[in-house]
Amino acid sequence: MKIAVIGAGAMGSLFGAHLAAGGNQVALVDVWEEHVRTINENGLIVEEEGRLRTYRLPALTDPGSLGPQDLVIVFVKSYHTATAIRSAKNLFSGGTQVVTLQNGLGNAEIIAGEAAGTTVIAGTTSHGATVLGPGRIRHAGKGETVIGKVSGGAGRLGEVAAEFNRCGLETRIADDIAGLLWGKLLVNVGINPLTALCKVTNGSLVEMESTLRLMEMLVGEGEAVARAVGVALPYSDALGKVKSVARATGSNRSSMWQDIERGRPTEVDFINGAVVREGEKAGVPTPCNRVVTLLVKALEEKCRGRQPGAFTA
């Protein structure tokens, strides 16, 4: 298959490497020039289970030289989705399938709007990966990937899942992808902003009474919104699920905390901000998620000196 990965951070690089090793024609697309140059010169080095492996595949900062692809995988930060898809229109044809495994809600809809005529597939993945430096990542943990069709034609969903599995990326198809996306969202809703605001690891959140109470309110609001919009969550105890994930990833520094420390924008608009927007549509109040969204955005503005973003309280 001809495959382009838009957003070659840790996860994009990981998926691209495995799919290229399986014999696919894969190209990585990313704006990080040093990362792209290093991959082209030295290959992509992946640390897995204590061993180093070098993968050879092309990387580009501009996808303009690529033609239509069989599959496009999107891993950019949610706030870059629309711009990234617009800049890569040459990758799409009527037969192109687009997979988003990004955080938050709304990415699939943005992609469908920008790449009309394609089949959009959304999903979640439990793989863990970290960027160690230009051209080098660590595969921190293996996990299942779950995908489902969101929009477009009948597509070849089974073909995508089969190819992922063949290349060592365990994947299954789900009929109710909306429930899984909301399930993943609630985990991020209850963990990411609190770690960023309190500057603590995931595990610390379940060790303090105050953060536990905040987690309960954030997740409770999200759960109420999910019910109101007719989404069936993949578990009966949402708060219990979030707590278990926090404990299981106890030493993890969330991506939102890392973004704040590095002076980068966060994905809070697509996580807690998404709960607020969907709550407004459904008539469900979400005061805790609204306040937390604004607090995270205040940190962003303090660290970056930027103007308020897309979310409006």
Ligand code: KPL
Second form
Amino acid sequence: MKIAVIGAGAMGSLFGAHLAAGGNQVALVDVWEEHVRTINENGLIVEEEGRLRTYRLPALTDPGSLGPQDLVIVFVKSYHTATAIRSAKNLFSGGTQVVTLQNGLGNAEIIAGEAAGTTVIAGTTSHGATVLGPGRIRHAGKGETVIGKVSGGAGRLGEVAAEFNRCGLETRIADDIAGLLWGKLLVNVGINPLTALCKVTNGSLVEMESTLRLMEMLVGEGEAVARAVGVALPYSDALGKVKSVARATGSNRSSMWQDIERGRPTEVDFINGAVVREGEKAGVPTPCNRVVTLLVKALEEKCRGRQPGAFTA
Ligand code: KPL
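Next, give the form predicted in complex with this ligand, keeping in mind that what was shown is the form predicted alone.
Now the full complex is given, and it begins with the chain already shown.
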């Protein structure tokens, strides 16, 4: 397959590396020039299962030289989805399938709007991966990927899942994609903003009484909105699920905390902000998610432009 990965952070690089190793013609697209240059010069180095492996695949900052792809995988931060797709229009034709495995709600709809005529597939992935530096990532833990069709013509969902599985990326198909996305959303709703605001790892959230109480309020509102919009969550105990993910990823700094520490925008508008927007439409009050969204945005403004890797308060 001809595959372009838009957004070659930890997860995009990981998927690109494995799909290229499986014999696909993969190109990584990212705006980080040093990362792109290093991958082209030295290959993409992945720390996995206690050893270093070098994957050879091309990387580009501008996808303009690439033609239409069989598959485009989108891994940019949610607030860059629209611009990233708009600047890569040459990658899409009627037969292109676009997969988004991004955090938050709304990315599939943005892609469907910008890349009209393609088949859009959304999903979640629970691989653990981190960028260690330009051209280098760590694959900390394998996890399952779940995908489902959101919009577009006769998508070949089975073909995408089969190719991911063949390349060592365990994948299954979900019939209820909305339930799947909301299920992941509530995990991010209850963990990400609290780690960013309190500057604690995921695991600490369930060890402190106050953060546990806040988590309960945020997730409770999200659950009420999901119910009101007719989404069936893939678990019966939402708070229990969020607590178990916080424990299982205990030593993680959430992506939102990392964004704040690096002075970058966060995905809060697509996470807690999405609960507020959907709540407004459904007439469900979401005061905690509203306040937390604004607090994270205040922190974003305060920390804007901070140096990469500055992990101090
Ligand atoms: O998805 C995550 C994130 O950090 O964005 C969790 C599951 C909270 C893991 O850190």
